[in-house]
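Here's a solo chain for you in structure tokens, the form predicted alone.
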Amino acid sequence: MERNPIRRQLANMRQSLFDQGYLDEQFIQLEELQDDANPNFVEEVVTLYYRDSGRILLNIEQALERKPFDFHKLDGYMHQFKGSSSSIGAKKVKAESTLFREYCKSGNGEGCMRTFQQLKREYATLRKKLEAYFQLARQAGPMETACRPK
């Protein structure tokens, strides 16, 4: 029936998120926690991530507006953001977070500014891709959402 092509499209979309380097194995671990009792677990975790991480990004943005930079504070915020990003498997976002922290440690304000802009782009791109993914997953209906590995 109609569900099969949607499931295939969902599996392809999921695989492309890994192939393009947006997600890592942590996302698979989240999927493994999803079951019939909580069929939207991964989507709920990702939704919470975007809600909470938005506040951290705002704190970083405000700290970057203050000169001189407080690299210790910026690094603390980014450490928290990186941890949250790691927990959902946001691979590219995590990589930009790591780079930002390296610039903080070396006192490179220009590097922090540049990396933060790239981080925000990666964060927004991943959000759009995951929103499309979860929308398609809802259309596919319950099952092993996203064709999880057994």
Given for the second form:
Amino acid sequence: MERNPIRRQLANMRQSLFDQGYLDEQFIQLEELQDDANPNFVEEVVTLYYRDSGRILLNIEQALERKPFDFHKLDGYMHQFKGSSSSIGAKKVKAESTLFREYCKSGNGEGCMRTFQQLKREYATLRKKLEAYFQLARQAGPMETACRPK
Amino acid sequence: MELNCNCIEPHLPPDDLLMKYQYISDFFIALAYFSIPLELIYFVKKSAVFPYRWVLVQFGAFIVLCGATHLINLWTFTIHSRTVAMVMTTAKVLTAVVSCATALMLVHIIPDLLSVKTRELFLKNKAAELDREMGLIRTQEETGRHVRMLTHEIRSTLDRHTILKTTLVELGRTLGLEECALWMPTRTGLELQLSYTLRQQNPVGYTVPIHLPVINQVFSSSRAVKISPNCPLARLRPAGKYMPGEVVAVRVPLLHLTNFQINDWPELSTKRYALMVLMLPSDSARQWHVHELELVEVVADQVAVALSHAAILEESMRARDLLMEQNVALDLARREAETAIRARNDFLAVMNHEMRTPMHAIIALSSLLQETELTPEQRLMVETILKSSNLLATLINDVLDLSRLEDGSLQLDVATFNLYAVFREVLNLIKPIPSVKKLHVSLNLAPDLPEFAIGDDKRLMQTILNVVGNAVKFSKEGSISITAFVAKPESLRDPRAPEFFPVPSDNHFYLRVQVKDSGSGISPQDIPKLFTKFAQNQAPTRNSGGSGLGLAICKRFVNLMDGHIWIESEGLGKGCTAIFIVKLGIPERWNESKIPFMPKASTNHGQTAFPGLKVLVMDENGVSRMVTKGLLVHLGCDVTMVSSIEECLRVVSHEHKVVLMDVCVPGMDGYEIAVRIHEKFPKRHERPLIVALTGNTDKVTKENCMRVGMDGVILKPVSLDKMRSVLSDLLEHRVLFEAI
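So that was the form predicted alone. Now I'd like the form predicted together with its partner chain, please.
Okay, now the whole complex, with that chain kicking things off.
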């Protein structure tokens, strides 16, 4: 049981991220890698993720403006995006990417567009939540080793 | 009388009686003479062959002329003219000529005619002879056929009774016998008993002693022997009024099963014969012909063979039945054993769980209790509770271990460990008790004993602890000495275990530990029982508080370590020495560049498992690259990161032990790297291990990886534990293919 109220709030926020399905096991793996040698490992990874994936998303957007769709290229971009998302454990985002790829494979342009919008929404939501989470974490000070969610 | 008529007068008066008779005779003669040629012509015409036509013509002419003469004679009885006389004379002359010619002819013909008859007789004899011979050949051929048929009949069945009956019946039929009988030797071998006969349905148990001269005569020859119809063997029919037919007897060898092991037919070694007696019908005046005797001999041999076949079959059927019975029994026993084992396992499994759970609770809560604030008395009580429950837990573990040991399902946890530390640990654990009992414990480690060894340290410690513990337990005073040294090959052999042939090699050595105590000793007859579980010695000498499992478990552990354990004691009160030898591995030199096995006891999460392991990570995706790097850094590796194939190939060197590459990017042929790395480092020990990280779960990926020569495939996502275990497996086995 956390004694510090901030810590408790942090824990709750973290738990809710898992419960609501935004994050999965992979995120915990990242947290485990965080130690005294790398105290901000998770935040660094997430920041890198947003930088990288932002670029990819932009590419996809540009590709979607050109008709007809180059599904092969789109699939390629989305593959990269999916890889990054799964590396940090972004569950919902990853699901949307998978869906996008399915549509690409079946050549469904309409579906691609729809999914992409949804994906961007999820992506933005997650980003906000994670930013809030890390801000709070910085406030709380060095975290103790995370416990696995029940 | 005046004669101007030129007539000739007969000599006698015409009315004379004689003249009359002459007249009539002449007439009849003429008649006959004229009819004979007619008959001849008629019959000759009828017959097909008659070579003497010319003779017949002559003869016919002669006859006709004779007839004519006599006919003309009829006119000369009365007065007749000169013309008649002339005709008469001409006829007579002609007749004379012809008859002389005929007479001459007949001289030639008659011998011929006579010889025809001789020839005819000769041919008739010849024909009769040939008929006889034909009959003989036919008989022989028929006999041959009978033999074949008989043999076929005899061999077509494997039933002894049928064989013999058929033989008799067929023989009787073939040879037309009156009686046919078989005499078999009795069990004692001193008599021949009438076993089968042809005509009588139920032969009386008629016996004949075996040492009669006639029987010996028959037995000593392999041919059919004629015997007298009056001998006891042949007195099978009620005495007839007539002459009994000829009797023949032949021996039938009864071959025993074991005789067939030798290749040639044993002539003299078969002692047992049966006797077959054949009787021709009485009053037939038939004789035994040679071919019939041959037939009988052949049949006797065939019968012998058929009988032995029948005997063999009987034997093998019996053996088979026996085997089947045994099989069934064994099967049942096996199933019972299996059931018992299953029951025991179930019991153990349940009991194990049931026992451990409360144990766990007790131990856990007791230790927690220890942490809290306690009064000294309370603390003492809690400590006692803890110690007792620990003991109990150990006992439960022992029981479980033993059953697992027996099942063979226990496996040693082999690792490198510090041998000296094990001994020191044992000493520390055991120290309190001897100090209380005022016993002196000494530990003696040989200088050539290696410090580190490869084996199961936990179980080794358990064994040493058990042995030393026993020594301490059963000694009331004196000293206990523990010695450990490397066993030399000669000293390894224990007379009590002649099968134990330890052979030290480069990788292994044999550790010999001797624990000598000056306690109450054991009597020699109890020594074997020591290692049987649950068997306890009688109370006075060794009052053991344990369940008797300890030594049994030790023995099992020692056996698992390819060793041997035994106890020597000179008797009660003279102390005893427990000795065991186990096989341990020799670890390789401790080298930083090689990855040593850290002892499992000191591994814990968060600590580096692979210090300084140089790993090259290739991943296009920055985020996942960073994550992988983080994983490896956490494990203490020295990580180099590259993001493309070219860079990877440029950077890779023989210092890198592992190359982790992400191959799930479509379009990029990560496989090419593997091939290029193989080319760059042809020697296996220089080449880094190549491992693919992929999110693809299909077999194709795995097969592709294997094909290009990768050493392993790991499925993303990779957790910290997974990475740790993967790396350790990889470095140990140099290959890892995770089941995809």
